[in-house]
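As structure tokens, one chain now follows by itself in the form predicted alone.
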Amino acid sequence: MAGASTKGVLSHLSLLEVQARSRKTPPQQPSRVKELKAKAEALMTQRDQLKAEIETHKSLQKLRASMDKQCTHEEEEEEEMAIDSENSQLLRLMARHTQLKDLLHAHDIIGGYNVIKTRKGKGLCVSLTTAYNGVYLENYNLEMDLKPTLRISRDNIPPFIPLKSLAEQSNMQTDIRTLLDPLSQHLNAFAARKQQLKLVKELHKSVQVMESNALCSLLVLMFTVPREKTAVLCSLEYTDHTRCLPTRVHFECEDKGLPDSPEWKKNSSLLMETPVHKALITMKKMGDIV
């Protein structure tokens, strides 16, 4: 009996030894599923990683397609200035053409000269070009012998211009233009008073020329002064031949005090300082003269 009774403890520990194991056995389904957690919880930051990778990918892909437009862009750019720069090296050599143009245009008007050989280099024919106020007027020739020593053979110079003086006063044997820079002066002085008195006439029909000479270094004009309908001869002598403005003005009137007169006086002065045509208008516009 006692055998049995040992027996039967021993079984009922053994069953409540299992029965024990088997309650053991539901905690460790927590520990699985915290484990399924952590691997949940890596794989969504495994996926937000590669999230990120992806954006990274895809902002480097936009950097490169910007840089390779910048760089197109910047190709097109060197290409257009380079375009550019040939157009603007074109257009700096047409500006110099044309103010080498102007500069010759210029040395005309100043009393420029242009020399060419003839008679298979045993001559010389210099052309001497006169203008006033941008206008080109006559042009006159000499022509020069060079053997046995330069002198001149021919020439269309007015006779009333001392050339053969001016010639005996230059150095022309060694330096040419010491004979035509003072002749060019005389001629070009010479056209612009003979152009003056042209433009006296042609555009003050009320102002009479009563007196010139071939040389215009002498012109006698007549106004008229409004209000007491009084006459003024006027005379302009021209002294110094190189020169387009008078050296000397001078009033006569029935009233001898007018020439003294404060306005006469300053009309003196314009007359001297202005190129005669000039003066006039500005006589007209004070009301001085008809």
Second form
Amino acid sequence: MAGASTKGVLSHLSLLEVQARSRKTPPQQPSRVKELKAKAEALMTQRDQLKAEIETHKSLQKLRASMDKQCTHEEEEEEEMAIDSENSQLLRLMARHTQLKDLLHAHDIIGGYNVIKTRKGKGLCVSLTTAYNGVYLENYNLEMDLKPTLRISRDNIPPFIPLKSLAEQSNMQTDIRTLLDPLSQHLNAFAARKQQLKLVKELHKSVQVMESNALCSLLVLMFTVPREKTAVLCSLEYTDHTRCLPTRVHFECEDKGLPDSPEWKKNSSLLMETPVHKALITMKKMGDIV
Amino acid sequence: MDESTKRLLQRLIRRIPTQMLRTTLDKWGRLTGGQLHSMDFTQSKWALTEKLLAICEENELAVKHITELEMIYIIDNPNQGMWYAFQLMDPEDDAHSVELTQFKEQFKSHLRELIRHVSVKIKKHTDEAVWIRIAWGDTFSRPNHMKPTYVVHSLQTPYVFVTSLTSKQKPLLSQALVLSTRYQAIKDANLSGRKLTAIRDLLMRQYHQVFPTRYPTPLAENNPAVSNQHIEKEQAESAANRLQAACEAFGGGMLPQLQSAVYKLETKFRDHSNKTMTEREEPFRCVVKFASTNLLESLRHCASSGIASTPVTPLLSSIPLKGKNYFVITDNGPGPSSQMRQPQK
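Got the form predicted alone; could you also share the form predicted together with its partner chain?
Expanding to the full complex; the earlier chain stays at the top.
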């Protein structure tokens, strides 16, 4: 083999081969352009998408405004929509959806209490209902000023319900439910206790009500034991004013052993766990009282 | 029965109207059926008094029985004399569990500690109110039953109503009340009137209060005068608005009967046409008094008929809102709780 001349030719041939091969691969510049073109297209589609969303949102807002107006004025007006019917149906649904979401949110904030705007938005009036045993009882109201801070201006809450201290202890500036929930609890418990007293007077004429007070937190009843005709004085203390069941039951009788007897111990726990007018029915059935 | 007891009975019988005498004596229960029957209520008061005196002698009744009778009569007819409202302040923790027997014992013992000769009678009325009758004596003399003080209080509420109390007796009563109800202080509530039921209903909010609602029920106005159908139609909406505002300020339906409202002004004189008066440094003191057989009703009617503009000025609406009918108005900002800021013109 001719070393030097073969080297020269072979090396030259391999060089040419490499050159020929490199010509077959596509050049860098055009690929970069295509890349950028593709990116531009993607961005344009995104822009079109966003534009469409904005348009939808605008039409939604218009539709929602007309829906809100419909609700307040109860008018049967059909708002003109400059889009085809299929889209308008969908849009209507979406608007209704946002409306319901907002309503749910408002309901959550005010906790389901009946609230209305007063004095052109400068105040509001909250209505608290009380009920017991499926019967609606008294309605109580709070009128509040919104500016400069939330403040109670008028109310018809009875004076023995600690409204002022409940307001002070609450976080009503940020969450009005921290005032309304405990207040409603107090009012409902009071209404329940009051109703129980009324029922005791109506249904159990043989039981004498010796003492009660305006807050209905104390009740003293006089029972008559059937056979011996002895009198039993029963004191019910309701120290927890948010509950309608007593926190303490105490019997007093001439027969010192009676309160410790098994039947009367049972009666004691019965009175702690059942509303008094119902407990008396049971006690009568068991023959413990007249 | 000694002379003073006889005089007490005579005065009491003179005071009780004849038509109420029989029921009151019946409730008293100190006369037998026969004795009650023997009284002829068509006779003159003088004759009845003599008869009753004789019967009481027969039954050997004493002063304490006569005061019982007086108390029964007053409890059934509380709307006489002048009643003043007081408010207990800052309850202790156990104020809410004060019950009747405890209150009775504590009140009597505290009062007896403060003044040796005093006669106290406490009775619980069916409507949860505790009635107290106090006959005051002093270190040397026996209790004077001719001028008793009556006190009415509902436990667990901050209000106390008092009639016939002198300024000397006031601190003694205040002390005894504060200690026995477990509060820290007592102050004048600036509300007074002839009808106990009215001032009590006002403070305990036991009358129909009107609040803004979404669906207002039509409020009845006692105004039958219909002059012209057209005027009525035009004015319907504004009349309804005025009525709503008037009822929200004062209440709906029957209103507690107050007889007067007094505004004591300690404000500077303001009338630019009168330089001498406006130049004075000291405030121009004057007292404005509104009087009526039913003040709140009159004010409500002023608002609903348009004489007073709506929304009702806080000067007037404060009467039911704050439960007061005595106000001191000064120029400088909010003073003590009995004062009210003058509205800026």
